[in-house]
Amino acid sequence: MVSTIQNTDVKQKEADRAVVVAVTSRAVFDCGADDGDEVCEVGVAFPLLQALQRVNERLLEENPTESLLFDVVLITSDSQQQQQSSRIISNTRHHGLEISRFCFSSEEDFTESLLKNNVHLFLTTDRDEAAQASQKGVFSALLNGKVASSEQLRVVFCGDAVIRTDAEPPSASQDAAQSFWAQLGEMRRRFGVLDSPLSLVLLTSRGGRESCGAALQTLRSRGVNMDEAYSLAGAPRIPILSLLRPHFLLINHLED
């Protein structure tokens, strides 16, 4: 069973033209016990929506018209939090988030919602969850627990599944995820190269600058230019990662 609540208190998008990003509740909001305090903590994913948030301020900034906006929409399947809808809903309103529909399903359901709303990415800190939605065909990757900004929306691209993903037939996740990247790309390109609320990194860890140019050159003829490439050459990428603080990375295979 799925239950979604339209937020009437934002502009909804124009459903053809919206990127339409899903993030799970809980990683958004730590509500914790229902102790009578209405403000909950913000958690991991609370900069990311603050940064999408900024990309849609600035491409109506550019331009009123616009309708390749960030869409998002709010997932909650857990019980506790389910009970808590009208405290995540009120938080929402309270820290100024744009979220134009919220979402309660049973956790063996909530892939439902994420087909039910078109959604282009899911985001969660949920491993499990996010080979559940892929299986199903919904491009997914894991939230980065490291604390980012709020100002410009930072995406490391994983170059080794780019090159993988090119070589291979594509499934109906690399299919959505080709798709993801190619919006990605069209929102970039709307910004100049300094002062852009989004920013697209490459990063390549295994071969050296032939694999990062093969991925670059892969990533071009879809239409997605990046801000920044590093070749790590069988070196770890944790380091890069926690200098670069990106809201998430995109990989095809969770694994990797």
Given for the second form:
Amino acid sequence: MVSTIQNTDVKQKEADRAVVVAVTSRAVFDCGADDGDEVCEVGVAFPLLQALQRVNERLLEENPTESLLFDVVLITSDSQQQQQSSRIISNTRHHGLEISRFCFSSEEDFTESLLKNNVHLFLTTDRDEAAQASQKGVFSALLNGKVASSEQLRVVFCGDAVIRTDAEPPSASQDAAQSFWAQLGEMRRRFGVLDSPLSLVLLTSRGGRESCGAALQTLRSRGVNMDEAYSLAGAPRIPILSLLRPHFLLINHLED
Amino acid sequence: MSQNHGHTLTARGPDLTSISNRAPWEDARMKLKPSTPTRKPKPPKPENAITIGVSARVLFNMEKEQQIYEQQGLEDYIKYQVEHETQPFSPGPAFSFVKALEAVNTQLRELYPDSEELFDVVLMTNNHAYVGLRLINTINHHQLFIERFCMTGGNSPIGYLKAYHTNLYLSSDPDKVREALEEGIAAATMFTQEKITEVSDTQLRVAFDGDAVLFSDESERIYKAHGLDKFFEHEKAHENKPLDHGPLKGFLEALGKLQKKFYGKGQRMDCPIRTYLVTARSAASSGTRALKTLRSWGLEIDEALFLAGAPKGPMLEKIRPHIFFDDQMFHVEGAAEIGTVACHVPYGISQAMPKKGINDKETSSAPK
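Would you mind giving the form predicted together with its partner chain, to go alongside the form predicted alone above?
Starting with the chain above, the whole complex follows.
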């Protein structure tokens, strides 16, 4: 059973142009036990939503009729959170978050709500949820556990999986990933090199400069120009990731 | 200029050392077709390696592009770089030093095939990734073994230097160099030189000034405050008290560690790494304290040259080091005049106070 509530405070985006990003509500609000207090704590995804909103604001500044915008949808799939549905909605208003739709479903069919809402990217802190969504062909990513501090939306792409041999047919999830990246690339092109509200970062862990270079070229051929590039060539990833401060990390789940 | 489209050179499996009848140095110069996927040796883990971070502008000559950036701005700079993507840069001031490091690595790999105690050169640039392909193409063209890089797109590279356990950082930006020094990383500013004399291709030679480079600037302070005589007196009186360490001490130590590996295989007389102390101290008086300090640290230096205040140029001309570190621009410039690759360690009392309010183009956030 899947139900969707539209947020009437927010202008709905153009369905065929917007980049639909779904986030699990438990990552946005930490509504504790019913203690009467209406205001919930903010979760790890909160700064991300603010960053997405800033990107939208800047896009509209460049072009008030811009339709390539982030369209944020909140997914609530656990029953506990569902009991808090009114609090979730009221907190959204309270914090001024530009969430256009609230989707409620059971744990078993949350992927259905993703597909129904044409979600381009699903963000969660739960690895299993991400894997499940991936299997259904929805591009998923894990939210950065540490709250990112930058105002700029920082998207880190772990690029080892960018180069696929042509022998393998692309999976539904890989196609979804590619189209999401193309959309991000287009958004990025709306801004100049400096003072962009979003930064695209390529990180290759294995391979050396050649594979990072090949990834840069492949992405460029898809219209995605990276701002930053890091070739680790086997060096540990974690120290570098903590410096990169991504809001979310795009990794090929099948590989990692 | 060819690139390996779609070839992911994942160097897994056993290290393949070049076993041949040729001298190791010839192997290093062996011409490899850039388009041939070869099994390169795997880069060492950062904690095992001696990591040298180099900025793009010291590794390669990017003078023309730098001018475009300064005169026309970032967007034009990037456009130019992308348009000339397949055109490799020519070598910059750090180039011969990096080649020499690789030649030492080749020898170390031959003697110790399983060891990760090697030099690891990392490109640390705050260029944007747009310039990345041109830099990668240039690395390919010159057959440099640089597999790791950070292109920070304008952000400070200092955090990444630490993450890679960087032992030495070379950049053309004195502000970044100062920042690195403040974080305890050995660092020096390099400059484009008109003249670079030929250096040995069988032996890596590294020359250091003493005070405020290997040693702290404590004695220099005395010299500045009280003059030469007081300085000699003071040094004689404190002969047996080791000087405090300076910013490049750790790097000398790292070189010593590698030297010992060569000694262990009987290569003491013709060690592929040779270190020099080139100091204004005098052998008769103040030099003793310097030597005793090194000894107390358990460090060796192959040649100590006490100039007693004489110009360093002629001595450097004789030695022909691949790189020379000094804290005084006067000596750096003097060395550069005779064609020695000299770099400035902006540390200690000899530094001019930074001028406030002057827009110094050299220290702008230009891509390095």
